[in-house]
Structure formats: structure tokens, C-alpha cells
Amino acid sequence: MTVGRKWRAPQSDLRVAFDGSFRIDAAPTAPSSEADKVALEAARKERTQEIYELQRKLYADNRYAVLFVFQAMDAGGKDGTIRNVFTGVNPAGFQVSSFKAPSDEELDHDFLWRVAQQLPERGRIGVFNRSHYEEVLVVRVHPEFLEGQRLPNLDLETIWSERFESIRNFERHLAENGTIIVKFFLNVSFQEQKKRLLRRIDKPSRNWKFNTDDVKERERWPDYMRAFEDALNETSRPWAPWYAIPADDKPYMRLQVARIVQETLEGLGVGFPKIDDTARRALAKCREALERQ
């Protein structure tokens, strides 16, 4: 495989395990100990700028396409995260890709097709808003959405094994060529969530945000929580990490975010190209006639 071979997922203790030890229920939503969120945004605010420099280097080296992929439960912190930590990138070599309930169209397809037509090119930043990943999510606690795709043989007992093998084989086929993945569970609790459910209620700026399926979800939180974990534990691997990330704490959890999303930049070892000797004489010609002129 040979990106896998060359880069490797940043260390963190946040990173999934690749041999199926990862325990949802025993993963941090909230950081160890209290810290000092004007530190943490001073100290994502770094990690920004110099997400900015090294997405420079990504487009001129258009060697590689990055993937970041955020799935999280309602109000997890999705948006403000993708917005606080890609601030000031260019826009010419980033692009954000939301993923609602599929169309007409995304189910004459298989699974895979839509995210497939979002994928970013080479020297580009791609972030999906929810993925591919929504169908071993939402569709297995919602079995009843498999009834509108019109699978010619849907097996219960084996579609959800199936998809984490297409899911595996999709991302490893993206890896060795030239497309790094990298994956972020933001996991908030259950009590945090209903805090910030809450606030999109009691704040008309936030109104909009707000569903009113969300509390009906809210009942099958033991069922997400199973799904997340099979899904984490059936897809982290080496060319593709998951990463959970403590999502109580906001500041703590985009900078968290932010290191190694600059971290995995820097991993890369992309740099401005360089010229060789006859490209810098014809460079040094060009000068000379601009400046005749």
C-alpha cells in the first residue's frame, strides 16, 4: 500500500485501537481536568496557522487529497469545529461536504456513490459532515431506511458486517491512491447533549438548529452508542484512524482537533516544489525580457 507505507495516523491516546479493544462506554467525553479556555483557544488558534502554511504546501505539491471525516451525535459540535479549526484556510483548496438523508437520486445508487462524487483532488482538503459512516449509524438503529434502497438481497444478519467490509475496502482502495483519511468521533454525553438541546430552544439565534426528532432520538442513545462502537471498532485501521474526541469541553476538544489535523498535514512532508537548473535559466531569461520591457 503505498501511502499507508510512507505516512503514518498521528500517536495520541485518543486514537482508536486497529484490533477491535475500543469500549465506548469507557472513553472520555470531557477532558481529566479543568483547563483554561483562553490557553486552549490561544493554543488552537496556533495550530490553525500553521494549518494554513502546511495546506499551502498540500496544494502546491498536489501529490496527496486529505480527508477529514466528522460524525458525532446531535449537538456533538460538528459545524463549530470544522469552522473553528480550518478558519483562514483558502478556500481554492478546501472544500466541506454535508450529508443529509440520501435522494431519489443517492438511492438508485449504492451506499458508497454519493460520498464517492465528494471525494477532494489531489492538493485538496476534503471534510465530510457526516459520511458514508451514517449508513452503519443511523440506518442500523433505523433498520426501516434499508426498506427505500431497494436492496435486491437485503439479509439482515449480514448487511451490517457487509458494509464495514465495503467501508474498509472503499478507504484502503482511497489510501493507496493518494487520498489520507483521517476520522473524528466527537463524543459528547448524554447530559451534555440535552445542555446544549436545551440552548438551541431557549436562544432564538438558535432556534433554527433545532429538531424536534432529536428528543425522540434521544430514547435510543444505548442503541447510537452500540452502533458508534461497532462501527469505530470494525473500521480504525492504519489508513484510515478514528479518533474519539472528548466533546463536553468545546476549546478542549477543537484543539484536540486541531493537533492532528496539523499533525497528519505534517506527516505528509509535502513542501513547495523546486526547480531544476534549466527551469531556474528559463525563469532568469523571463526576467530579463520583463524587465526590458
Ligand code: ATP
Given for the second form:
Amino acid sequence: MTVGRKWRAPQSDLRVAFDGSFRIDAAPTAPSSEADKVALEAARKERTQEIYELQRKLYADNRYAVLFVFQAMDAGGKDGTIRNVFTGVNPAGFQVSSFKAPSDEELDHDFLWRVAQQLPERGRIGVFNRSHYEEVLVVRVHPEFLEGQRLPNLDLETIWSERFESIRNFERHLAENGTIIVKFFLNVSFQEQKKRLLRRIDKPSRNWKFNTDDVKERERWPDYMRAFEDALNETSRPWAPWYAIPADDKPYMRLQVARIVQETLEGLGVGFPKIDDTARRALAKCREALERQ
Ligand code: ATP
Ligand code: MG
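Okay, that's the form predicted alone, but what's the structure of the form predicted in complex with the named molecule?
What follows is the entire complex, opening with the chain shown before.
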């Protein structure tokens, strides 16, 4: 049975092609026309309400696990988008995992080990705030991080294509066993990132989000863009598609993500399990018994 291959990723202009033709320079970072903030927010709330209802069915159906991966440059809007899109979903069936620089224990294992431990169970939604993709993004821009990984056969010529292959195989395996995988690249522009980082410095309630390294990383912007383009081309596949979401306008970005999340869940066709006649008769008997008590 090939559950993952039967499932169809939501259609969208924002979906990254599966044939390697994605060009990051041509991918929009802002909507093509100015949209009304209030209308966008209202449409997003409607999708969020539908996501809440679909999650209840996903949970009751208990066959699919659904994983949403979020990657972005710093200040791309991952936290706020996750918070907004999933507002109100039942926490019992929902889990967000954030991945920072790996710990000593994590470095003692292969790079997929820590993400495998955080995968959602059947019936649940899992969100990755950063993910195994850091291993072909930040680590590619900073190959010196590989030293800590103590790989016995490290070859800088082949390691990235090997990692892409590992990731494709890993995700395909998950898809074939009932995990639906959808990945979001929140595509913020260089200029908008500067504004957001300045806000983190200027606004006391945002100071905690500012990391002095973020400014240094900005200097490597072209390297990050090359790494993102490559990673998306190498790993956007029908069973685990990427969506490149324009991220300069937050309400617009959040609506696009909410729409794709809602359509992903709707596309599974999950519903509350139906009971057969025998079970229905048993229920009727229980009702009688309860009423007699
Ligand atoms: P924000 O976008 O709001 O700043 P954040 O996700 O950047 O939030 P931070 O604690 O600021 O959270 O940063 C986490 C850091 O961990 C990032 O710089 C990221 O690149 C780094 N990181 C994550 N995974 C790895 C990895 N496998 N190897 C090295 N660094 C990693
Ligand atoms: Mg950060």
C-alpha cells in the first residue's frame, strides 16, 4: 500500500516544482498587489476554524500523521505564523518541535535521529520549527559545523548530494507509512529582514528575540539563498512538497500557509469513524441500561 503516493499535495502557484526548476531570485517575497489586512486576517481565521474541525476528525480517524515543516531566514516569521495558523487546535493532538544547534547527545547520532524522535503519531499534527533541513542550510553555509559531527568518511564534494538523498528517502519512507509531509519556506526579502531585526533591537518586548549573530549571518545571505534553492529543488517531491511563501507581508503569508494547511487536511478525506449495525445495537442497549439506573 502506498498511502503517501496516493495523497495529492494541494495545488498552488507557490508550490515548488518537482523537477528542479525552482529559482529563488524569481520567487516572490511579497504579494503582487496590496491586499486589505482586515480581510486577510478574517479569511485566515476562517481557515483556522476549519483546521480545528479537521484536526478533530484526523484524531478520530487515527490513521494519518501530518507533519508541517517551517524553514526561513531569521525573522522570517516562523513563530508568529505557527501561532496564528494553529490557534485553538486541540493541544492533545498537536505538537511543535523547535530545532536549535545540536546538543552533544544529538551529535553522537546521525543527523536524522533527533527529528525522528519528534515525529507526530498517527492522528496528530506535528510542526517542526526548523528541522533536518538545517543540515543542508546553516551547515552548508558553515561547513566548519561538520567537525563536531565526527563523520568518519567526510567528503565535502559529495556530502550535500548524499544528505539530499537521505532526506528524500527518509521522507518517502514516512509518506509510504502514513505520514503526510508539507514543507514551508517563508521567503522574506533582505530589506524586510533588516526592518524586522531593527524592530527587535528597538522594541523592548522584542529584545529577547534578537541574536547578535543574526547580523553576521545576514552577510552570508547569497550563500543561504543558494543553499535554500538547492535544498528545495532536491527535496520538493509529490510525497513531500515545498511551498515558497512570500513572507514580507505577514497577514498575507499567514493566510497562504493556513490555506495550504487546511487543504492538506481536507484532502485526506478524514471523518469521524462510522459504526456498524451491531455496534449501533450495543449503543442502544447501553442507553437503555443507563436510563434504568
Ligand atoms: P527566530 O527566527 O525567531 O530568531 P530561531 O528559530 O532562529 O528563532 P534561535 O534560537 O534564534 O531560534 O536560533 C536557532 C539556531 O540554531 C539557528 O541559528 C539555527 O541555524 C541553528 N541550528 C538549528 N539546527 C542546526 C544544526 N543542525 N546545526 C547547526 N545549527 C543549527
Ligand atoms: Mg534566531
